[in-house]
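Take a look at this one chain, the form predicted alone, written out in structure tokens.
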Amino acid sequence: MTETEVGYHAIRNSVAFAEEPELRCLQLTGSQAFDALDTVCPCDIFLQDGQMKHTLLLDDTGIPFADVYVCREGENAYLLGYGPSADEIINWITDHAADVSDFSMTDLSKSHDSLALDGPYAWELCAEVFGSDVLGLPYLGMRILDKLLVFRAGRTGEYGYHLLLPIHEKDVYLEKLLDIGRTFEMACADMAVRDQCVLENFFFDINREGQHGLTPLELQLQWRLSSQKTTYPGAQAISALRESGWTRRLTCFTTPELVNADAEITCDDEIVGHVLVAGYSPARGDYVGKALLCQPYWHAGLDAFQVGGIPLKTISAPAVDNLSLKVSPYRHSFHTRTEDLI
């Protein structure tokens, strides 16, 4: 098998890992922390100690351009995700919460290194690795293990840890991640296996579908937002579009050939959406994609597409059978996979 297809069996099947320079990690510390993020998130800002919230960031239009997490580990607030750099994050988050007075933002890369797991044992592998504290983190949850902080999230569909490791300790835990890790057959995922992982479970890829200019709303992500909230950047907007209503939203296909992105779908020869992006399933055998369809054409389990000739067909995701949802930390082992899964 090429690295690729190493990466993508292990991410499916074992654990996979990649150090992640993308990921942003800014903590805010003051009294005022989580009201600087009440200012700029359009969630509402409710957490318990150890728990984190999927949310975005909008411009003044409605249009999402970081996806993050908001987080809280005690009276500390944490904003983790990705889309510009923290620099930028942090000057839009001053400009924004400019009444706001008593909080400060630190960038978390500059004096910690980020690294990735993931797949159905990546729970067996980090525990092994940090501690069998991690076993108890629930999906969504964080936790600060000494200096290491474990972030429990994911894109791929299978279990999920982010976890931000002291610059000057780096070298240590990673000795010790792939000296345990061979015995899990663990390998290096780059960014197009986990790219392509994102693809086939849905998850919102801000570097890709992110990049169209497209709402929140359009885009399936309308569970990020809050219903009662009016008052974040964007709001305005987002508030005009629900009432006018949307006429187009973002559908998850698959076909048995490869499809450009911007390519036109049709419906007896009426053109109803475009390709955003598209890629190989190797779990499927055929290509995951997700395309930008108009109402009413939408909805997912329809088969009357085809773009230049070829068939599509729209599908609920996700598009893969994810082997974590299988997988109990509680009952099985990676070791004993074999007899566990019978």
Given for the second form:
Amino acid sequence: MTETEVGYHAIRNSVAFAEEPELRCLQLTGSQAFDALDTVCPCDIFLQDGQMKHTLLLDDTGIPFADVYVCREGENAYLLGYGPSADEIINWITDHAADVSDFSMTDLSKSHDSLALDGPYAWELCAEVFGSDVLGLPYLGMRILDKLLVFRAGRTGEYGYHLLLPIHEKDVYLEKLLDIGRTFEMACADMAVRDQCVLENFFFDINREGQHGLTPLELQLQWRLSSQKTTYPGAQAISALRESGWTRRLTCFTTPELVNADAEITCDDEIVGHVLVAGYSPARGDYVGKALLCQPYWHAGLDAFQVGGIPLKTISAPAVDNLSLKVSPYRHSFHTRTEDLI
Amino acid sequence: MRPELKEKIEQRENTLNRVIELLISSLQLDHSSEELDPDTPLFGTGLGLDSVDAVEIVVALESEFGISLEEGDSMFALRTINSLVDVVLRQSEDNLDDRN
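Moving from the form predicted alone, what structure would you give for the form predicted in complex with its partner chain?
After this comes the whole thing, all chains and molecules, with the earlier chain placed first.
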């Protein structure tokens, strides 16, 4: 197997690790830290201790420029995610929350390194390396263990953890992780492999479909927005679009051959949309992608399309059945996986 | 547009709308139907439903569409709104085949 195949196999069957320098993490402190987040985020900021919520940061035209989680730990708020640099996010929040005074932001990448663990048995390896407290962490939960920040999220459809390790202690943690990881057949998964899994699971990627100037309504991300809130950046544009209606939507598809990004999609010689991103799905043995399709062709379950002679079928997302759905931390173990008959 | 494609799209759209209305009413969701996208995840992230909601959905689907989810299927059928629509359409087709 190639390195890519080994990394992919680990994400889908055991556990894979990756350094994640592209992950941004800001800590917001002060009595108005949550007010600041509430001012700039399009979701409702009602967070219990240790809870995370998946949302977006929108520009004034309602286009997402960052894919983020907002989190609460004690009195502190955290903003974790992908997109612009930490400094750019800090400047943007400072500008847009100018009326909120008592809060400050710290870029944790200056003191911590980020590591991602993904896979159906990531929970078990995490517990062995970082302690059994990790096992009790629900999806979209965060915890601070000593100086280590653990966020349970991920975008591969498998159990996923983002770990923020203090830079001066990283080598100790990493050595332990690699040592115990060997018994889990852990492999390194580079960004290309993780992007492949993100695509298969139809997770939003700010660096791919997020670069096409599409709104959350067209991206099928309305669940990341509050239906009640009216005063976040981009709210007016979103409200206007909801009123006027939108006529194209991101839709998951499969093809038997690779199709190019930007390729036109036709139905009986009529152009009905175009491909935004596509790639090979090892789990399926064919190609999956995201297309921007016009109404009324934007539905899943239609096999009436072509891309330059290649048949294209729209499907319901996600495109794969993840093993993690069947693996339970209470009943299963990587070490007994063959007897577990999952 | 070919009539058979038009019919298929209408069938998909009607079922999708019915499933969305069913979710809103049976779970008392604080959303309008236009705010629920077809590929919205149901559990964990997305609508953030829980296991009690899952039971409600299974009961509501049986009542509204006369379909039942097998235990092994439900894990995958309940992933998104669209995956529920797939199950409804597939079982409706199976039921039609059985009657014929």
